[in-house]
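A lone chain, given as structure tokens: the form predicted on its own.
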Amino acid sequence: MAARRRQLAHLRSFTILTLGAVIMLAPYVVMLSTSLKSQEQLFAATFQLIPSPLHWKENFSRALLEVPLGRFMLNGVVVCAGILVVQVLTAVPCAYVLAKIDFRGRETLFAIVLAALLIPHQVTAIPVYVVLASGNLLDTFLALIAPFSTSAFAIFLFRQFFRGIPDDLVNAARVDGMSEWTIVWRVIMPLAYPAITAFSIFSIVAHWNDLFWPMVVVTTPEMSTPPLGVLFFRDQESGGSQGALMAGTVIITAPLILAFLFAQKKFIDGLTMTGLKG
């Protein structure tokens, strides 16, 4: 009976996970199907998931040749990489201090970090825009990167992960004469790769897909990030061709899916190894 109950529990979990996966993947499957269709097939009386004949060459050719899609994606890579590097460089030392150094006010500072998680970046958009505009920094990579140079979520995630690292390891490094700064980069950083990988997925997906902030600070197509580039594509080039528009969207979203597939093990390890200690 116990074995049967376990089997039923596993079957129930598998069914729920499969249903969730289908719901999550359905929009992407429909988008991919649309990118393979002509305009006539899109408005046919019957729905075909895999159309016949396929029109992927026409749609993907328009997406790649009629607009600078490569430039949009390059801008996205520069922005996401710049944000991620700065976030990691600032969050790791902050998290180490909150996790491994005992000082008055530490818990208060950690509470402030938690409170910062509740503030969406849209709330601070106007004052940040005013500062950037006063410095003539609009429509630049700095305007796209600087507002996200620190991440409360990164500090929280790394702090929880560092709490799981034995204090004896840190104390041994101190006995060997290492400074706190050296401990961060030579002892803690190599151990934090799973947490950094997990956070990298969150950060890259969030900023690759971000449309709000680029719409605020970008004024020319040359500085557009992928989501904003899709809007230019829709408004100026694709006309009535939803197939070409969906082909462009498939190209833009494909790197995120491939990155997650290659990094999913470390992503899961980073989340599961992140301590739940208070």
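Residue numbers count along the first chain shown, from 1. The term rigid core refers to the most C-alpha atoms you can superpose between the two forms while keeping them within 1.5 Å. What you are looking at is a predicted structure, and each value in this text was computed from that prediction instead of being measured. Compared with the form predicted together with its partner chain:
- With the core superposed, P227 shows a C-alpha displacement below 2 Å between these two forms.
- Once both forms are fitted on their core, a CA shift of 2 Å or more is seen for F43 between these two forms.
- Superposed on the core, the two forms barely differ at V216: its CA moves less than 2 Å between these two forms.
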The other form holds:
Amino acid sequence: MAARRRQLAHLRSFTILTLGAVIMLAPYVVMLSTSLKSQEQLFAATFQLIPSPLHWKENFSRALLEVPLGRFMLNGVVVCAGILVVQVLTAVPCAYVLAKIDFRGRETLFAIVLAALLIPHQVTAIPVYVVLASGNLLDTFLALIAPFSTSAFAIFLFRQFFRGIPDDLVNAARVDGMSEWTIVWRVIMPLAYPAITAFSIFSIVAHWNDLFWPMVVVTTPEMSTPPLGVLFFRDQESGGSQGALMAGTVIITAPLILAFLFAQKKFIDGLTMTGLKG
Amino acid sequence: MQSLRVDNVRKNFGTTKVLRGISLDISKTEFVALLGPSGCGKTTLLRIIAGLERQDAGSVDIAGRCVDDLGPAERDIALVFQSYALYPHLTVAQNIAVPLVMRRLSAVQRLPGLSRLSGYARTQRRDIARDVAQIAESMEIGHLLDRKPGQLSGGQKQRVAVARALVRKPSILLMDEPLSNLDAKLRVQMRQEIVGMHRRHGATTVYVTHDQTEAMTMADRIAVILNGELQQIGTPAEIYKQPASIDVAEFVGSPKINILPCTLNTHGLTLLGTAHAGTAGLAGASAAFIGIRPEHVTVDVEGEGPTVRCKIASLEYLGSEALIQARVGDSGEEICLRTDIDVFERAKQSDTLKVRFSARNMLLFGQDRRRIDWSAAQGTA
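Alternate state requested, the form predicted together with its partner chain (shown: the form predicted on its own):
First the chain shown before, then all remaining chains and molecules of the complex.
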């Protein structure tokens, strides 16, 4: 009886989870499926998940050849890496000061950082755009990276993490002759590795997938990031080739998905840790 | 020669007075324990000496130099933390090397791989490695140099922490309850090792502890701190035999000293409502309290000192000796006796006991709870 009930409970949770997974995955599956179809198959009366014959060759070769997808991806890597490195370099010292150094007004400063978390970057887009435009910096990597050179979220996340590092360790470093800078780079940074990993995931995913900011400051395909590049593609073809468009999106989402598959455990650990600490 | 001088140091946290003007003089190679219950300000004092905390008033001199405006690194001190505070991402050898690397190499020379390019950095690195190996050998952790702190036991971490503190031969070694995280057996062993190490290296040592056994067994002198005030500083024997006040007498010694209210004046001693005429040796002294340690309450028939009859309240068998708690008369005052096993066996048979307070060992305290120097009192008689 009890065993039966347990089975039933299992079945119920399994059904709910499956349903959730299907809903979450459906768009992605449709994207994959579309990337394998020709224009005719796409508008066929019946929906085929796996079309026959497969048209992946023309779709993917068009995606790769007609627009410089490689270039977009390279831009994406440069921008994401640039943003991440600068964010970590600025947020770690800020978080260290907020977590470990006692001074008047520290709590106020921290409150301001928290308040900054509430402001979406769309709000500041226009002033930032004006500054970049007047500096003749539009359509450069700098325009893509500079606005994200620090992150309130990173400061918050790192501060919470650093508070867990014992004060004695910092004091020991001071007695041993380290300056505050040296403490940040030689003691805090190596210990902050889990927090930095967790933050990297957020930062890379957000900026790799970001469409808004590249759309504001980039006008040429040469400086496009992957999502914007795919958009160029759609403009070129005026929606005439969904198959190739979807092939493009499959290619640009592939790095994140592959990275997730390889680093699944780290990824989940990172998110769980932030959940606990945040 | 004077190594450390603390002059009237005060510290408040908000409205709480943590240190109320403490002055200390410690000479070179001396081992001084700061003893007090938790929250008495002893750790704060240590942190002020180390430069991790700034005093509100007063000054600190190290080796004849005022260090009030210097940071911890410039004070030529080393500190062993209660939590050891080893760098978890560095090996034991790297941990011990940190104070040397930070002092002997500049920021540029510390860059990884540079020792391959610069001859100077290479020689320095070699010297550091030699010094680290030497101190590790003397602390018997030579075989652990490649391990990370996470792989060490508590006692091993402790040794690494001490090695890191001693490696650059500081003029003062500060220790903040370094044994409190160890189990009882290891604590006894490390106690002896730290004393041995102090004898070998001869570093002036200030050792914070709340454990009177540690202070008594290790220190040359003990500074008893209660409520942010230095109550007394002296050798362990002085602290035990001639405590400055009732508070010190009660804090040092286990089980606690018996303190009984009394009237002692030219007419004689009245204790617990009973007059003890002709109490030899006490003539001429006056006091409001007497203090008598449990081992000086005897059941001897012969001897000098007042006797009282008391009711046995509880008996504790400790193996080599025993403790008896007894209630005196109707007053409700409890006294504690430390006796040998024979007395204990006899006491088990009865419920009352006649005890004698050994007059020679009685401590006298005035109304202000300060100890009255009895021999001086005798002298005036």
